[in-house]
Amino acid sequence: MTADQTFDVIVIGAGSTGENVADAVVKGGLSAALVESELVGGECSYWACMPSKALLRGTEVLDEARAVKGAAAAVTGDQDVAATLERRNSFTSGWDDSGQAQWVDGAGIALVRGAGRLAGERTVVVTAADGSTTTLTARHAVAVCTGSAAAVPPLEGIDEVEVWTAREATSAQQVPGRLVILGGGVVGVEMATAWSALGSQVTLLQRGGRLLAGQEPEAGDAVAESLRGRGVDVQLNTSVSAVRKDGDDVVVVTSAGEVRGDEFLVAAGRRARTEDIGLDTVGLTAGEYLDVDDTLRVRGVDWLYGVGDVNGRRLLTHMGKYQARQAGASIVARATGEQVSMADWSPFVATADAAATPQVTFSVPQVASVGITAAQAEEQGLAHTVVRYELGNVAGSALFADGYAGKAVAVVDTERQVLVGVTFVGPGVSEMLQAATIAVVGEVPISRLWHAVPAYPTMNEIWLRLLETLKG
């Protein structure tokens, strides 16, 4: 596109969230332009979900085979590292977005390459790589879907060191001999799992006393034990004050001493990518997460939406897509004069952000959770009880792996008698999460769950065991 144009909706950021917003409004009968300065498909497709899980899948498969007598004898040797990296590359299409760009075109969405910047009400100026500009005007709405980026703490010496963020960790073409990771959240534990299995000597530094601090305690404890069993040096309650180069080494200065590595991965949180998108032209503050209501509309700016990571509500790809569907429905409804209901669980609001967010950490063991934890229920003053059960005591788990070890934790609202949170820890538990999500979203009464009979012998029999334990 070279000429200035007008569309019903302009979407800044063509990651998975932006793609879904544009697709939703076009399906609703509106026109849309999608603005992207990097790769169409965004973080998830090229530097996060897909490549990271491709790096981890081989480790998972080999572990499952080694945990079954008979099958274990067929596993000889370790992973083919080159083949694993090549398979990972295939999921990113070699960091080529032409396939996704074709999808955008086929969906009837105009793709505008370049950096999009707000320039006043319903106006976006796009600067292409060659410096040329295009001005886009929206009849109804502008949706900011620029996502988030790694937050790099201001450590002494950090500017003199070429640190890894999640992007480098998921796209590296060679296994680092020694990898030092700062941060024990999802990115930190997944990358520690992946690269240690591929041959790297990994040190994981966590400021707090537990990995996966926002999850149930059983999750972080199990993952830390597993990582240590795989040779990862997990250092808890360890702060980092400085980093420097010493020849080819990266030296990380911690409260427990110095740690040396070939690469230093900073996995210490995320920040909103709003620093240079013209927020000041509409009275907002650059660099901050966008404050939105449940329809994802920015408070105080009735034509502007902040969808996905950029609003800081739930920094997960699937939640960004969910928000995109809700925001898209809201935009179409408002454009066509339809009433937009702000009631929980209406077609226009992202209620699940607060009440029923599912998440899987693809560590070994996996951690799958939805809703709130026991600690969060306590903080909210919710009348509740917590039910815990050893997942390995279920017949289906024993068949899944010899010596299966895992945990299940359920948080029950004792006044409404419904589940408000469920966590599974163990091999293969990610595939059990959707049932828990439906139970939480649907607020299925405990009395009705007794009639959801789990097939025998599967790991889903854990549902019956949890109910029995709850009943006492």
Contents of the next structure:
There are 2 protein chains.
Amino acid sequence: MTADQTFDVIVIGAGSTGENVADAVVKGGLSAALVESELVGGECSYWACMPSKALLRGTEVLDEARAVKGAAAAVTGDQDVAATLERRNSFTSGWDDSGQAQWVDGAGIALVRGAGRLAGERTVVVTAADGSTTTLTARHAVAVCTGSAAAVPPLEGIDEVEVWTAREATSAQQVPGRLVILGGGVVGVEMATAWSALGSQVTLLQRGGRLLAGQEPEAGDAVAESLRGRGVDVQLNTSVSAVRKDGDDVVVVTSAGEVRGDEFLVAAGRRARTEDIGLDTVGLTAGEYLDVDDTLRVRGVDWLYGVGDVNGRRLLTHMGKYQARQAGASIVARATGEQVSMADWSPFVATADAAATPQVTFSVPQVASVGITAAQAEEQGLAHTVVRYELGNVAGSALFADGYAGKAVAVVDTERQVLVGVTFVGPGVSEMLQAATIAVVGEVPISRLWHAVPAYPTMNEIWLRLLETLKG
Amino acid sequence: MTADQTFDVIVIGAGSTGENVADAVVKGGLSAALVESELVGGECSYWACMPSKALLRGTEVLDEARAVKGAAAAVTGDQDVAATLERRNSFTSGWDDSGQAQWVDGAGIALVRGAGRLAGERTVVVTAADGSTTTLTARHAVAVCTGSAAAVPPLEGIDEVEVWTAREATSAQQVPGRLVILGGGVVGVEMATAWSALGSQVTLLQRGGRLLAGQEPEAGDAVAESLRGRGVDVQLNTSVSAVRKDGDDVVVVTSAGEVRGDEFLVAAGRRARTEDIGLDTVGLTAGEYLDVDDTLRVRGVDWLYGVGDVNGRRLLTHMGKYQARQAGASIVARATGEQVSMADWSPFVATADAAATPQVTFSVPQVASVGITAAQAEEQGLAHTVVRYELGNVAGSALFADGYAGKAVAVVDTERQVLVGVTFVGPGVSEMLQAATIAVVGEVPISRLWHAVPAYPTMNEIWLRLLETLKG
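For comparison with the form predicted on its own, kindly provide the form predicted together with another copy of the chain.
Entire complex below, previous chain first.
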């Protein structure tokens, strides 16, 4: 047992969000303890962003090379699957967190290994792997950064089957022969892309009529068409009612019949990881997302923060890190008696959560979006115009790949005359997103955007085409 | 001989700039004649941007594929040189301008084939290939959009040698065995990259101590190192005094000795194409760049505009097109008696020329920059800070390519707290530039840029790293 300790701030959960909260408060002059029961670095480093993108990158770049006449001739072999998995393993450091633990130490943060649970006001009890406990007391704040986990729906027979979640899908050391995926969101789509390219026969089951629901319809339509072209069996409007084992097979019972696979990936949403962190000791309900204000402080509990996936605002690594910076600034300011401005875009609030959350799906084609969609603008009753343009009609796209196909959709607030949403669908669009994010966040007037000349001939000439189309 | 005609606006030169001026004034309700003695579409379409990028793309994407473990195994062959040249030929439509002429017609612009020369106020005489002449009169304005040509320095023996300029270098149908290039600017660097990859033995001679002078030093240094690694003989601080023929060889006499080649590319700057357009008939000097105000109107001649390369402001296709939009708006406004605001960033002025000109060099690595460099900020006496960051240290870059090497440099105006210059050097950075352009043009405060969250894990996370470095 370690001696009980007092810190200015206690952070539960050492994923990228927790690391950033702790780092921010330490840089602000406070002391911080960071509590982690699994790997320091969390989901993104080991079972999400990093391994999934590492799995996908080889496929992406070979597709790009095959799409350029002259270069295509050089791509005569196949992607080396073992080397691709090995590259993925190196990006996850072989699921060893010593590098990250070293970073935590170097940042002046006290790492406490074990499961952290709230035990009343500003108190966290950490239970180590050996069962010993340490009680940590926070002078100023406790930040819960325990993230989210895959939500596994209560399908008939689900307990008898060893399902994959995003964790197993991103860390598998063998290519499954037949992979059945439940859910056509980001995880389902990315894993269908990755594993089909590496040799799996993939079936993708989506309850709704479109993949990537919530994005502009162009996104899901293009990805479904592409996946089918790559041999993935995409079944839309298909719900799953039960699963069972049959020898080595998993049999998935759907509204359209049965599908057999070697592995069954459930990618049907997330749930807050708040079941077992002592929320009841502070008057909150276990298992629910934490309800926070724009400084990421839990409503009604002035010393408690919920940062990252755990608050359910935006389940994305980069938004968790963003919230961490804002929450960190708020915690430091409140600890030192400084004013915390709740005004939009102040250094203390996560205004971008609602106004300008960027997201990239690393599918083929890629989908990159920020802000609101046309449908959301409609729902919100916003005075707006939607501008659409074929990305392939831009010279830079044609140079990028023969037969380039892609779409751009921009949503313009016609009263404020600013962009409020942009979506790009197409090969290689991921790095084009930041321009849209800056335009939306910066509220740069349309009249000024005309002066932001895209370099010719890049795909970014889409900016000119969108403005011209808007002008009519 | 065609009947003499009167138009609202006469545009001399149907490159992309001239096309855009004509298009803008026609869309504004005026009539326009577009005069062209060569190919409609101009330099960019046939002998610059399009063919050079088409030559380079295959090399770029194969480099990218070879840099991803697992994907590299698939790249077992060589780039198909004939297919690459053929792809380049298709991007220049085989140097046939009928498609562009059709566009001009469809846009309601009168295309007049022949050499246009000013003949006094608002008058242009067009001499057709058969020697016949037509006199065109402009009710409102004449826009000179004749562009620029390669400046060939008066080296001893230069007239006895058939030199290549950018035109021959981008349109060659054979890979030269040995290519000697004079000039380490954009053209020299891009052609050294393209032809060395396609099999030429290239020598690149640069008078100064660094390639891509005028860019941040990181750019030229990285490109020189890369070119050398690719087998190009990069000779810095080397001036050329003479050239001569020796059998089939071109012998280039430099300050460091003699270099032999099969072709000699002169890429040592540009000159205005104003020698033979009748400038003397309106009191101007032939051969000089046109001196224009921010609406691109020639100072002292209120009906005459000089748009694009011909004014020497920014010799870039996209900036010519930008100027064309601003000049077009000014011409229409003045023709209809509307107010023309000379205020910065108005729809009539080319403010971005000085404040935010983006440029991409499609070398390996690419160089993408906008605004001013650190050296220029210093020269201007601007209160500023320079932030530098290794682009390879961003997770998205490591995923993009194993061993990714790149740089980011940001120049911040410390009084206004806005970005005034950004440079990215590295593979695949060309599409990252528009974000910087929007930030500079939009004068988005640094405090607001913190809310423009880069999607993880893209290379654009460099934005976060630059802000963190700036904060210190």
